[in-house]
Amino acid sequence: MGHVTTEVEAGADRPSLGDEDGWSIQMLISSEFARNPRPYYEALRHGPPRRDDLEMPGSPKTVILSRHQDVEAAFRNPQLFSSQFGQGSGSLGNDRPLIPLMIDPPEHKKYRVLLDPYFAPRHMAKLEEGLTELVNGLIDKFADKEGCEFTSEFAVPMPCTAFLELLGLPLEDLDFFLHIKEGIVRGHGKLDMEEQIQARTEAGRACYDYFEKVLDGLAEERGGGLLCELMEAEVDGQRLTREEIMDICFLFILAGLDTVTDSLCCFFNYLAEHPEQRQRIVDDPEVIPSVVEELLRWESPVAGVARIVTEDTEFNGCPVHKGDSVLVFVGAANTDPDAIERAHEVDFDRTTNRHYAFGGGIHRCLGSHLARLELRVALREWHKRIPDYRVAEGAELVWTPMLRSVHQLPLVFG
């Protein structure tokens, strides 16, 4: 058993999106988008890239990009869409550019050139022993029950545990840090857009506060951890300020206690619900990089990235303005049968993959080794001990969009 063929193989159920003046953005962020959102990125294939008004005050235009060759150009191209695309009072609550996420080149460059080593394959492959015993250390509190609530009692602990012990932060701050990530990222669900600008600028100015005492205590006393090794590192000779390093942090904290929890909400999720897919990780778990990689294309947790354009241009027939934003479908871009053979195949032999799920280009994600190594030992581990589960009869998820995941996730086992 090879592969799943899935629902939307021949367009079937594809969402109208209307035309131009008869659609919006909105449809992209709602529940039922993140649920499943692949009938829409079909449906956004066949069209032009398309233009639409945030509902946000003073918001500039949004290109939506959902083409593999459309979102392929956009990494390729920094210089026309560029990654400075919020700051001040930031679409998530910075002051500052996030390093190096939101620095272009060539500045960009000597960030990735000193950061790069810290996440290198290498360097994370330390990590297998420790990251085993906590993941076994998680499954032991209901392995023996007759189920558990997937996202608090496993996603949310196993990597926010593990990012803030390679950081060297407090294990105590746990709570703390994940209330100002889900400020930051989703505005504490706010559904008012004025609200969730509020929220996240709050929640932003908690995470300086936070790092501007640690960085006062680390001054006086170092420690161990990523964040002492930030605090002797060069960049062209001359040491990072204190700036550039709660700017590092910043952008750790929401990629580090977020983005792997919604990979695994997304891939237990989709394991639940096909049984014989997950039984070839319990039969073969030789087969798990190459199920982390599938399902990462399949399931891209975070369905979109953010540009900016930099100059007035065309882009496939699409005109695009210097300011406007640009919301790059990765998501789109994994399933688009155009560039991938057998898209719409689940195929866990699949032998190339090449999907977007990190983004490319030079911004590539930084963390995209540990995330694989996370992902690679949670599965193997979990399905170990625990073989046979399924969703919750009667459980009604609620998925978050663009940052895929699942508030709830009860799992039932035998």
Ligand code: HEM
Second form
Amino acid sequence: MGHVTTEVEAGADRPSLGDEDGWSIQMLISSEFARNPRPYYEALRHGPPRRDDLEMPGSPKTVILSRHQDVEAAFRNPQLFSSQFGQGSGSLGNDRPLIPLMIDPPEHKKYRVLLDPYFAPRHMAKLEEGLTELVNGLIDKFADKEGCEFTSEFAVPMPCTAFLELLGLPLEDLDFFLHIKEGIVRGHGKLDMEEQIQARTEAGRACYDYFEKVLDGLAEERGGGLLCELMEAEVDGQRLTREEIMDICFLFILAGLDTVTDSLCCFFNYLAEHPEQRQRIVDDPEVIPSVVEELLRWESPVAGVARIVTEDTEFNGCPVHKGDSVLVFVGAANTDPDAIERAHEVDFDRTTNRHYAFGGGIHRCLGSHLARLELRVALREWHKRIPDYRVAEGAELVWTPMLRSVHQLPLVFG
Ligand code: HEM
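Could the form predicted in complex with the ligand be given as well, to go with the form predicted on its own?
Let's see the whole complex now, leading with the same chain.
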């Protein structure tokens, strides 16, 4: 059993995105798009990059890059596609640019040189034993029941607990972290734009206050963990300032907690719906590293990343203007048949799989080795203990866009 072919290949339900059909960029934030974005990706890839209106007064045009070649070119050109979006009182409730995500070259390099070693594979490998224990501890709570609510009982607590441990923060702070993460990433689910901004601002404030206190405490008495190491780390003989450490931690909450939760939701929903693919993992756990890569490519839980255009020019057939915001659709690039062989097949036996699920170029994900380890351990331990499961009949799943996750994923064990 090598691969599964999907409905996109058959071209079954590719939506038309012509303006005459009422296309609006707002579609990209719908639950339907988040549930199965691939037919939309396919439609978006037809033709050059698009330049669309967000339909909000005063907001810039948004350029959408969805072909593999466009996404690749954008990642190679951080001068034209800057990461200095969401500055100042940013849309995520941040006061300053998040480090290193919103920093352009050449300054960006200084931070990556400092941070990369902490997230190197050999460093991450030391976490495997603790992660295995954590995963089994969570599974213990529901393994002998009929099922579980996967998101809240597994996908959310697993990476968040792992992350607190990595940073050296008390596990009692888990609920607080989850609360501010939801505020920053999803504005606590508020639908009204102003209420959402308000929720993000409050969560951002709470995040800064929390880390102020933690850093005060650590200045008096050092404990273990990454945070202490960051306080002592130096680049070119200079330590990071307190503000820089806080700007890194703020990003860690966004980048390190939600993304793994999203990936777990996408992966387990896929596997619940494809029992024959799931059986591969049960029969042959050696396949897990390649399952992780293929599902990262296929699901692309972080569907797109943001950039801002720095000058008026033309980019691969599309006029772009200084100040335009850009949506770099890595999910669309990852399923582009012009660049990827059998792009619409989910194949756990691919020998090469160079996807953009972790982004590309200088901002490529700092935590990719940690994320891969977490996902591998979760898949391995789960399928040893719960090999058979499906989505509860009649469950209406609500998906969140861009950072693709499922609010509640009720699983029934076989
Ligand atoms: C499966 C889980 C993950 C996915 C899919 C993911 C995805 C991504 C993507 C697409 C980017 C590029 C952003 C851009 O170009 O604007 C990125 C950057 C980043 N990620 Fe991850 N990420 C994951 C897990 C993590 C984890 C666990 C951490 C923990 C620290 C992390 C930390 C970061 C940081 C710090 C950056 C910014 C890097 C830079 O700007 O140089 N990520 N991630």
